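Encoded as structure tokens, the following chain is the form predicted on its own, with no partner shown.
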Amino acid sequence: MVEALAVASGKGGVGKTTSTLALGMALADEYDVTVVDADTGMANLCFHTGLADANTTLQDLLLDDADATVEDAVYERFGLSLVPCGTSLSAFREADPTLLREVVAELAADTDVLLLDSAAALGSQSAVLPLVLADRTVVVLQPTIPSLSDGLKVQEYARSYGTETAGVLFNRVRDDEAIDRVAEQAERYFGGPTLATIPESDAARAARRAGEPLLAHAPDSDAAAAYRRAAGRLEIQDGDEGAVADRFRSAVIPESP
């Protein structure tokens, strides 16, 4: 079985690599889970997990005359299989996008649940492709209009191919009484309920600094405590790991919105 998730906003600084990474572990309870930093353009899972100075990346299987492989760029920490993603700016200017298709594909084959931390904005085609070749996406949110507002255009844009949404996260949550109105709204407009609502946490904070995943540095945080919520309300789904690679490796390359 597999099942490729694209951990989505549409703005940044919402807390997406922070709640990719608490899904992940809370999900590696159940399931073998891969996590991949799709944001090429600014990656930084490296800081989350401490594989900063690691040797191999996505960004490295992205080049045209790559001599790595997948199986390289794959580092096991924290219970998940983790890519890392280089921040190198001239690397990002000469990688091929597309050569992500058949990187997802190799990985599909070896693991139960696939995550795929992406771009924060709709700018580029490598910001796209993650939603495009998902199965479905899991948008992260902050209480606010605005945020709700750029969450809908990643849903809409995800949908006209084909991906649909898997639920919503409220992240960073501070006043209660304000995010129960927020999430009714949230409910009429997104395709997937409300997953959970994160807290806003000092320990989601000093996580980030000691680069460690959230459940790692803090399992007993009431952010972490959420996540484990919200882990348990995604109902996996169970795709064949053959025709999943299939569809990854033929899928259609998106025009840049």
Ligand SMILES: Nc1ncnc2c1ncn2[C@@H]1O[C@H](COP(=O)(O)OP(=O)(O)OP(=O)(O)O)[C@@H](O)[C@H]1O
The other form holds:
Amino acid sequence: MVEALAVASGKGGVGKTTSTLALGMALADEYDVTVVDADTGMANLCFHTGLADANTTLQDLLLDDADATVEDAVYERFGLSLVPCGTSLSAFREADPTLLREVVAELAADTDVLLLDSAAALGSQSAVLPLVLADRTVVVLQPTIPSLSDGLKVQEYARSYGTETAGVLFNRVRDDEAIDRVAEQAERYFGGPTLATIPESDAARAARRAGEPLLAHAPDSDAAAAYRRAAGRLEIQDGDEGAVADRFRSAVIPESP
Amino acid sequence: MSETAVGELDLPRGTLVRSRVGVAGALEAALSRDLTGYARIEPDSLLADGDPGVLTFADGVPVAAYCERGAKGDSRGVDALAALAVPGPCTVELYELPAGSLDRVHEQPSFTVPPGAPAEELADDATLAERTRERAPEEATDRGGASALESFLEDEERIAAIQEEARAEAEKRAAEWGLDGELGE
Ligand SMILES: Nc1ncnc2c1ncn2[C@@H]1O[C@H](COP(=O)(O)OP(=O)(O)OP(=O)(O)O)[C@@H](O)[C@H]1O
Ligand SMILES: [Mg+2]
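Alright, leaving the form predicted on its own aside, put up the form predicted together with this ligand.
Whole complex next, starting from this chain.
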């Protein structure tokens, strides 16, 4: 079985990468989880996982004359299979974003859950591609109007490509009382339930500084517990890996302009 | 001093200290100069129909908000913030007033907003919001009640408009990127 989930937000810095890794680690108790840094324009998964010096990354796989294999870019860390993306600007410019489809197809053949850490932007083909390829999205929000507006927008973009919302995460929550009312109201507009509300957390910041996922750095923190609850509420759907891989491959994606 | 009536929020006319700044610039300037006064906020976006609003400050910290537009006509307090929190830039003028001259205005609870809310909702700046909260008097920070976000989420029409606009944009872009073959039904 496999399900591909894009972790998206519309707005930058809301905690997509933190959430992707935390959900991934929580899901890894039950599933085989692969996490891909599909935010190829502003890659930062490597900084959350101590992989800043990784030799081969997704960037190498997106080059037309790539001689690296997908396997070369997979790192087994924290109970996850991680595919970081390099941060070289020239490599990003040379990359053919549509090759992501082939990489994802290959990874899907060999995992239960595929998490795609997605771009904050919606202004380019490479930023939107994870939303196109995923089965469903997890939308990460902060409890502010700009963040909700952007989250609604991302949801609509994803829906245009037939990708529905699996659930919503409210991150960096400071006001416990108001958030329950907000979450309830928000559920009317989002396609999935509120998976959890994650508190504003010193542990999350410290984990990022230490270059470790939150659930490795501070497994006993309130934020880590909240992410485990979120993972528990996320009902992973069974997809036939062959069919999913075929879908990725056959996605009618043209040459990049 | 003459009065400048912005809806039902009657403000004495202040001295212009900044013009043509964005909301973040105005909030930042107000905080750094301990401003008592107000900001006139004019969204540039067509979606907002250009209806202006006003945000008052005491000692650099936002206190009260009013907007000529809202879900139910004009709006006050967090509802006014929600009405002003439109995407896209705003043009802001910042005015200064003598200390204490807004005390009467600031006694009207229906206009008040949480100190960090304008930075979060209008400027999308969490760090500035945090710095503002640190400077706010204690009784202002635990001002409870409904938030600007709740007011936003109650406005079904506005949310439907955001969704419709996003759908149209997504489809237009899909065609530009040659992704229209991927579009669902
Ligand atoms: N619950 C939280 N409490 C406090 N800080 C947090 C929390 N979640 C994330 N952060 C911090 O916020 C910053 C941004 O988080 P993260 O990198 O996960 O966001 P992102 O959405 O992936 O950002 P980008 O759009 O740049 O990729 C990091 O420094 C992270 O440690
Ligand atoms: Mg990120």
